[in-house]
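Just the one chain here, laid out as structure tokens, in the form predicted on its own.
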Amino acid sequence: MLLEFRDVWKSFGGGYILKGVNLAVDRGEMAAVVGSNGSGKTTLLRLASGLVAPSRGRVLIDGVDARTTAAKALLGYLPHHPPLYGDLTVRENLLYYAGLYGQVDLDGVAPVVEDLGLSPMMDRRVAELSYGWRKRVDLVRTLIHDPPLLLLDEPFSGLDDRGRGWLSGFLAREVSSGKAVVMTSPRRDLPPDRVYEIREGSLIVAPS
């Protein structure tokens, strides 16, 4: 199993915001999570991508702890607010990005870049550019270094028709290569076949 959740409970000030949750998500698979607000959602993908430690459970990706460099090798992780540093382009983002992965150009993302129509801002500050379209730029950086399991908050939160007409189709190949995804969203009407709803701390497969 590529990701799995074994009795996960998470704790912030004094209460359980995730309460015994179990997930497991193989090569694949695409599992969609919804839910409120502030239902943990965001703390759900944070203990998938070892950022923050389970108060009781354990977290496994392929086996090994989701805390471990060998675990954080395996995924790719979109936050909801992009990680970039705006002083630098898209250019200078996506390969310093690279390199953390032992990768000097961007070709491997290329035709990424290309669907995603980011060929022209390039060069351009992150600053400059929209939450939309910082959205796109880290979109790429998530699939730098061809990670199996997609770790991905909230991903068509700011983007146009366009965009989320190619990330339905781009994830959907992703899946159908066998890689896995996991993915929030407050909405219901989602692509995956598996959607979970958190309600009150706890995991559950969200009515049809």
Given for the second form:
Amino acid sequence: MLLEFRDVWKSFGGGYILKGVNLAVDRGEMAAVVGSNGSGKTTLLRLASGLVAPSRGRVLIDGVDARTTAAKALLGYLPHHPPLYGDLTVRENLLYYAGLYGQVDLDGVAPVVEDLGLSPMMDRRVAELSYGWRKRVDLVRTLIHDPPLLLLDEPFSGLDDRGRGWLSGFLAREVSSGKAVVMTSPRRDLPPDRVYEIREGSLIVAPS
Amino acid sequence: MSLQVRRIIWKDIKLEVRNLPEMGGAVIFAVASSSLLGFSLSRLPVRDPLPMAGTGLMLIALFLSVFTSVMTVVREEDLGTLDGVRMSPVDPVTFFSAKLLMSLSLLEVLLLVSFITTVALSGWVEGAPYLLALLSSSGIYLASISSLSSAISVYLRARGVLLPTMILVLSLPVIQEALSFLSSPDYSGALILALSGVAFSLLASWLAGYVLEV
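Okay, that was the form predicted on its own. Show me the form predicted in complex with its partner chain next.
And the full complex, kicking off with our chain again.
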């Protein structure tokens, strides 16, 4: 199993935001997590990406703890707020993150850069870009090391019709090529294999 | 040096160059404060300027290490980019080491600017090379304290007050040690400071591994 939540509970000091979550996503599967604002969707992805530790239970990526560097090398996480440097250009941001993943250049993501229409933007500072363009840059950052597991927090927000169309097709291709995708969404943008809903901290299979 | 460390330092240098108010402010502080010290040394009837110059420059170094702390780990948190590092397969110790190297480079440059300004304005030469050695070796320790405090302050709400306080408290041993070496100028003092600085930087890197780990 590529991503596994085993009886995961998470509290930020008050009550539990997630209560005994169990989830398993394997290669070639796409799962969507829906829920109201503050229901814990982002927390679920931050746990999966190793950015926060569970209060109880375990989160495993390919059998190892999600907080280890070995696990982090296997995932690409697209957060709601892009972790990009406004004073650096798009190219400098991407080269920096490529270096963190052991990549010396951007050749691997050149087709994605082209498809997303980012080529003319590569030498512009990120601070000059709109949220939608920054989201596209961050999408490239997420894919920079060709990870087998994609964790996407509301990936369609901020994208125009072209970006949405490209992302829908891209995700479908990635899943059919054996990658696993877990995304959150306030609604169903794609027909994934499974749709879960977080209700009062518990993860349930959403009724179709 | 690993690709990860090189890219972190390369990125930080670019950010420093493009963030002129921050780096420029630190340089202006270094020049202004050491000008005052140099002016005092040239006008006051001091028989041996070394203790006064040393004390003044060590205090300037303390302030400069507060500035460099703001430019390292905690800045990533302020920019919202720390998560970008945390979600990548970069070991916290590697990340901290890169930040420490950057902090050390910045601090040493600022200390050199302060030293040159002081010497140029005071006209004092005798004992100056020894003081430069003492300052440079203290810089290793101070840069480690600065970076470690910066990493710890990521989790602090009142970091505006607590970060300088933490640096002051942690710097007391090295400043006291450096000042004690001023009374008996011989280069073994600088060597002891440099070695203790290296030892503390290793300890700080190890501690930062826990601090920055989720």
